[in-house]
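One chain is shown next in structure tokens, namely the form predicted alone.
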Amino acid sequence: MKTTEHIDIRCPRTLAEALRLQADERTRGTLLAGGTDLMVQWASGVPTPVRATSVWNLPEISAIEVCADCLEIGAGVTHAFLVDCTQVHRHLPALAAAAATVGAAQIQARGTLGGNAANASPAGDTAPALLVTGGSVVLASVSGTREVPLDRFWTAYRRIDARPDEIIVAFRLPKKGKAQERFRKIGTRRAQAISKVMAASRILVEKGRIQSVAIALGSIAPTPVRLSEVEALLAGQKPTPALIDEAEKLAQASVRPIADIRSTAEYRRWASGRLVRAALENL
């Protein structure tokens, strides 16, 4: 096994020079952001790469950007902007509050939207957040740029739908405009804990009716996911303590949760339903 100091880690100074140093097999690298992640991986015991290409500090993609109708939120940006940024706050309530909750203060200094989604961890804190605004994340390479749609981003446990030759570069997200966003995180402890369930939600109720509804999980399943049987149990309906009984029951017999070290099936089962109903109460 190969300890950290005997990789070769290229610091390219801008987005392009990062593009085409991926391009090539013979330069292309494990790509590495903050490196609050991977650095922790390599250091117990997950074999090292040969090389890596950092990506941190890219001004290119280390702003966001307000547009009409959404945010476009550059993959370096930190935990510790979106917390402080204050049209994180005003637009995408639900991701601001995620990333208060990612590890201490040191780590959201560091860490990045990117990198956190990236690694597709089922228990990254961002990703249920991402998810409810039906937004895309935007890959580039040497031939150009694509978008994906963040419910088909991640394909399986640590896995996600980019190419070798690939960074991320932004994520684009809609704006909630008069939906209400939650977040809420169950772990082990108040603070710098692993998440045992989290769940995050946009809700739209007008004229006394639940106009739009999305609803994301996560740490059940080998990648976050959409509620999508609650959601169509919702779409259309009164926000009535009887919907809200039946929502939390469907929840928990919907999903399908896993079983680890942080908690049992059954635990994060309940706890599902429990969050959803947290989320639909006092709209």
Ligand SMILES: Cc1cc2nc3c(=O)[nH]c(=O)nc-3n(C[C@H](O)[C@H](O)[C@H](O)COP(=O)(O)OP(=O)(O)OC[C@H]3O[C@@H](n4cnc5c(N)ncnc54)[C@H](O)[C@@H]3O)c2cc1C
Second form
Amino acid sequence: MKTTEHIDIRCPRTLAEALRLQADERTRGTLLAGGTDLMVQWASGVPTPVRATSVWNLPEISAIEVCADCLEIGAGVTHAFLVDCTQVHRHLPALAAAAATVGAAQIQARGTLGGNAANASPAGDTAPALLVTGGSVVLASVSGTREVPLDRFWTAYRRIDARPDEIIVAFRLPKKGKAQERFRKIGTRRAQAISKVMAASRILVEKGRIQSVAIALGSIAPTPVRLSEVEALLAGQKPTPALIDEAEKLAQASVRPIADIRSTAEYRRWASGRLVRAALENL
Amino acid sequence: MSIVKRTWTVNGTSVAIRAPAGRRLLDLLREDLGLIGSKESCGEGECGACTVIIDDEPVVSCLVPVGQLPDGTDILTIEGIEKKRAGRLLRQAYVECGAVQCGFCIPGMVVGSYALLRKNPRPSAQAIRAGLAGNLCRCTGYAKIIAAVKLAAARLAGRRK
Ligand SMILES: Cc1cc2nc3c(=O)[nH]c(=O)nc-3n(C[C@H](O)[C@H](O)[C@H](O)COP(=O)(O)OP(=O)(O)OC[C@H]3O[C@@H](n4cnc5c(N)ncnc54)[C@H](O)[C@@H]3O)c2cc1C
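Having looked at the form predicted alone, could you now put up the form predicted together with the ligand?
Following is the full complex, with the preceding chain placed first.
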């Protein structure tokens, strides 16, 4: 028998039912959304759990709501849905661009935003795009909901601020407004490749000065990170070539990448600087 | 282990299934339903050889546990696609363009092509490359596959007028 057939997978029809299953240790299971991380891990020898709770297609977490200042994106929304959604393109273009680089069509059709965030890989493509919005994650349990700012959500390598009885239900993401967003991923191949380094930025330039700036990188630290030192350097300044040079150097000095099968630490450090430059040129 | 009973539409026909919820859709299709057109190559979602269409979206069936597919799910495999007009045109174009060598990736490639043409009936070469990026072929170098999809798209559009 194939490994995943042993798993007792519960497939609740509603969020309330899923939350009830997760509330009790005796019925709680590994949360399973599109399975594009978990099914692969299980196929490649990671021990399978006794139980799993499917959150795939739960109606309460599978929609996008457009509010006055923000988009509330259900955790169960797929990358394909993000790529096809004009509201996401208009208000959160970095996220739309990031979702479009996840795997390829087949993976985008099943992989979810919640799964990408909860999997908490430093190479998760949507993480930097989420971070630059300054938004938050909404978690639910039978006792209610809780909101965690994204910049505190990824706590350590492959760790998130979520209790075992909680389910991520949504991401509350402020619209970009007049700011410019960019996303750039560097991988071995354009599609179906995990990134070596990627960057997202949200920058507002008005009256010739950088009024607000958020830059986040992935794959260069145990968690996705905002480059706060670089942001501090840039805030309030004119985006001159000299300032951009300085930001590139500071980015290279402030990241702590590792070497692994996908890239070397030196390359990642160098590319981090180049990505920061790309975020700043021609604003 | 939990067993699920479901009624789906597979290639236009109603099918009742009973299987462990964690059984991979690919295994169910091949071993229980005898639909062996979908191939297993990598078993990790990378190669696309097991691509099928679920509710209009192309997915890799090696990563889908059947429990997640409720009653009424509509599944289209290569066996169903070859009976559709776009499927026939794709097959003919693949043959004419010499797009098939060893053939192992081809069912998934044709399913991927079919899904692409449903979303984008006149794709550019670039859009075909992007649309089929999740289908790996180790023989052809892709150029003839891309030509085949272009040819099928042109014929599909031509006859629609
Ligand atoms: C061929 C291939 C290519 C890929 N390419 C990329 C890529 O380019 N970039 C990239 O970032 N990723 C890539 N991935 C990884 C994966 O597709 C993404 O991370 C995807 O978004 C995961 O979502 P999922 O719904 O499939 O998650 P699952 O596999 O279902 O779950 C992943 C994790 O999230 C948890 N989880 C899921 N939903 C919730 C929830 N609502 N609340 C709390 N926890 C939850 C699960 O318990 C699990 O720990 C690739 C995967 C494959 C197979």
